[in-house]
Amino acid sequence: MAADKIRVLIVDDIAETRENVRKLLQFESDIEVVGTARTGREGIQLSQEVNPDVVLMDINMPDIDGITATENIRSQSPHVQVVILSVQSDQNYMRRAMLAGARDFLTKPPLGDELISAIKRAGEMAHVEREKGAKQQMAMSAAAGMTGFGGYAPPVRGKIVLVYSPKGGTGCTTIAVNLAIALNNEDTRSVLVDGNLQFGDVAIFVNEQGKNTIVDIAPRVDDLDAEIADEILIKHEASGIRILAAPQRPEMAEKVSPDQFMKVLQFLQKIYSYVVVDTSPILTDVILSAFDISDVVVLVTTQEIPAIKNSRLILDLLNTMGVGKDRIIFAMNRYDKRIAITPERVGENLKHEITSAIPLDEKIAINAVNRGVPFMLDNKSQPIGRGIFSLAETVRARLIALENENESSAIKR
């Protein structure tokens, strides 16, 4: 069936390469070339117009390089899989490509069988992602009484992503803010909740000082609807995310009970695909209640020994609380290659792999906070931004894996 064909877009500034690849693929009955582009910008535009499953992307182009184009395409259409082609087999190129969200990396000119296999693997993944999106849309259309927020229909049940560090000063809020932006697009909307009820800074990080906070929503949690929530949530126009701010004064934190906080998160799950929760290092009853209902926990550490020691303690505690290892995404922030304490060594020592390393870039990170402009808005192509993109992809992949695992378990029962 034509509908099952893998739709391929070729992006390369050399006409001969585009034609050679097109000719090679025309003999594959299950692959269809739906377009060719000469530049990165043209590739981004054409990707929106022809809706491919797979984009074959040259890494070196005159206007926008393939890595930046990949980030743009993947942020707009997460189901699209990108296969990077490069004349250089440099490991650094390969790592940058993967951080940008590429599915595969091939050296030019690729062997015919190698290229076709890579396209078919990527195409299969794209079809799986499309099918999941279609099922979600059908369920969203069937959901009644929850539309709003600019015509956005709610997902069946959004995912709660808790961002936590047992050590202060590790950049937990920076990660939460930028991760929420990276996860947000037209198909998967995200809301950012400040769970640090005494000294939360999320609103400051995006230069927003809304009058309403979680104190305005918590007492009404049993009578909430989309319209009320829309009035209370801060609308961050630059990124498109919504924000539920912390109370304006520390003593007001007592007005939000753990049960109310948990119900607020569960309500937001009905409206948003991702509910990203920033937290404080102190394990208050409110934060413990969020752990209980979270789908995944992004555990943040740095290369400093106190942060690593505290990570060991919280990993043991989470295990005691029944939070499985598969629900924990271990991330290292401010990773400096010059320091001998590597993610691999920390992962081995704590017996929990660090799957995301966000590079150190104090200048960009500090400027972003002081300006109130998250770096995922104006510096997302920098290494620190690509680190957040990589973390977002890890979160998406882990949530899909957990969902599939739950579905399989339900079928077996």
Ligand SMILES: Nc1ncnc2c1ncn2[C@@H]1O[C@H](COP(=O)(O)OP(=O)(O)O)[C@@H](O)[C@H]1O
Given for the second form:
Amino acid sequence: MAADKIRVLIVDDIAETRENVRKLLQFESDIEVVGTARTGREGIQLSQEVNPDVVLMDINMPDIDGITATENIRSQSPHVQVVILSVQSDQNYMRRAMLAGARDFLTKPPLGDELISAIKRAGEMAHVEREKGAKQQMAMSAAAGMTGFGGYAPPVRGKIVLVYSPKGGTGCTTIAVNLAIALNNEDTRSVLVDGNLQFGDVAIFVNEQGKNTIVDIAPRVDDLDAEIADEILIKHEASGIRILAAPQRPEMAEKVSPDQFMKVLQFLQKIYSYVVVDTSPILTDVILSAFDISDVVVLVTTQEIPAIKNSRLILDLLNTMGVGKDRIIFAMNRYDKRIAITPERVGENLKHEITSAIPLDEKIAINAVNRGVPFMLDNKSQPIGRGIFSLAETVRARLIALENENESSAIKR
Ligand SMILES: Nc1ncnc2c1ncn2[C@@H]1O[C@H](COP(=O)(O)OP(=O)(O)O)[C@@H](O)[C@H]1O
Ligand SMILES: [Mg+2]
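Would you generate the structure of this protein in the form predicted together with the ligand, following the form predicted on its own above?
Below, the chain from earlier opens the complete complex, with every other chain and molecule after it.
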């Protein structure tokens, strides 16, 4: 039965190694290669998508090395078993690999028998661990039920939607807050995370200041569960979304490391369908790491030249960082049709189509912030609210398209 096959993901930067390993495994009826990745980062991402039992992991790779990738994969999916395949027979590496949670260590090139029996051992362990995990997940759903989510079933892996603007004041926070509300419904819950750790103002936008913040959750990232999340996240009663606020004061920002921030997002993905992240224009390490693991980025510009100029720079940078074009949704906020710089022109100029335009409405937008009542609650049928709805639809559609694409490419690669 296909379901009982051991699902293997190969992570190695050398194409020849990937092919050789695949060939060694191709006649094993109970082993299936479900994907191959070329870097540690790709391995981490693909591991979330293809849900392997066993990962065959190289050590030396561009971007993220195999040991760090092992650690990351194991912390997200403890049932996944990692077998390190490396030219380094060095004891030092072996020790580090084991500490990172690797289950076995083979030197390259592996002998066929040796590799197959290592995969089988690891595969068995993965099945046992997966069952344990399923039980825990049920307990989590029960906890989610307790927290007033009714029959809400947590997603397999929620999506991270990062909202970013390279220029202050363009409406990044306004969009993040209202988008999180637009994406939230009974079947798809959203949580809004303030990634502007120094001067975050998400809590003010929803009039929930002075409560718990990310500083309360960061030190506990390694043993988070639904109960802790429930205790620390702010419940925004009026909209039903949950909020993870930024630290109360700027100097507290450094209490949250990029790794902790990433782990918090990855944890929230297990409970919420959408993890919407507000950011600051300053590219802190925290924000850069969030870019890496985000499913889509909503890039916000306006009709002003400085904002457009910075958008060009960030599009270039995202390209260099390996954030594909299809992961970026380019949106124009404060859109005023009397101004000659149209979304079409900006899109053409920057070679990235603007797919959403949210109209300028100072009265509604500013009133909303000052009252602490997001306009998606009381003005959603106004043009500004409809603009956010249409952005939310674009986000949903893009996530589905990306998912379909990944499913079909995971095997091909
Ligand atoms: N579509 C819009 N029309 C008019 N004003 C807006 C719009 N979007 C945001 N604003 C206003 O612009 C200001 C800056 O918004 P904010 O979301 O804080 O920007 P950022 O997070 O990018 O710094 C706020 O006063 C907000 O009310
Ligand atoms: Mg802001």
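C-alpha atoms forming the largest set that superposes within 1.5 Å between two forms make up the rigid core. Numbering follows the first chain given and starts at 1. These figures come from a predicted structure and were not determined experimentally.
> Using a rigid core superposition, assess whether residue 74 undergoes a CA shift of 2 Å or more between the two forms.
The answer is yes; the displacement is at least 2 Å.
> Note yes or no: does the Cα of residue 374 move by 2 Å or more between the two forms after the core is superposed?
False for residue 374: its C-alpha shift is below 2 Å.
> After a core superposition, would you say residue 391 shifts its C-alpha by at least 2 Å between the two forms?
Comparing forms between the two forms, the residue 391 CA shifts below 2 Å.
> After superposition on the rigid core, what is the displacement of the C-alpha atom of residue 26 between the two forms, in Å?
Here residue 26 registers a C-alpha shift of 52.8 Å.
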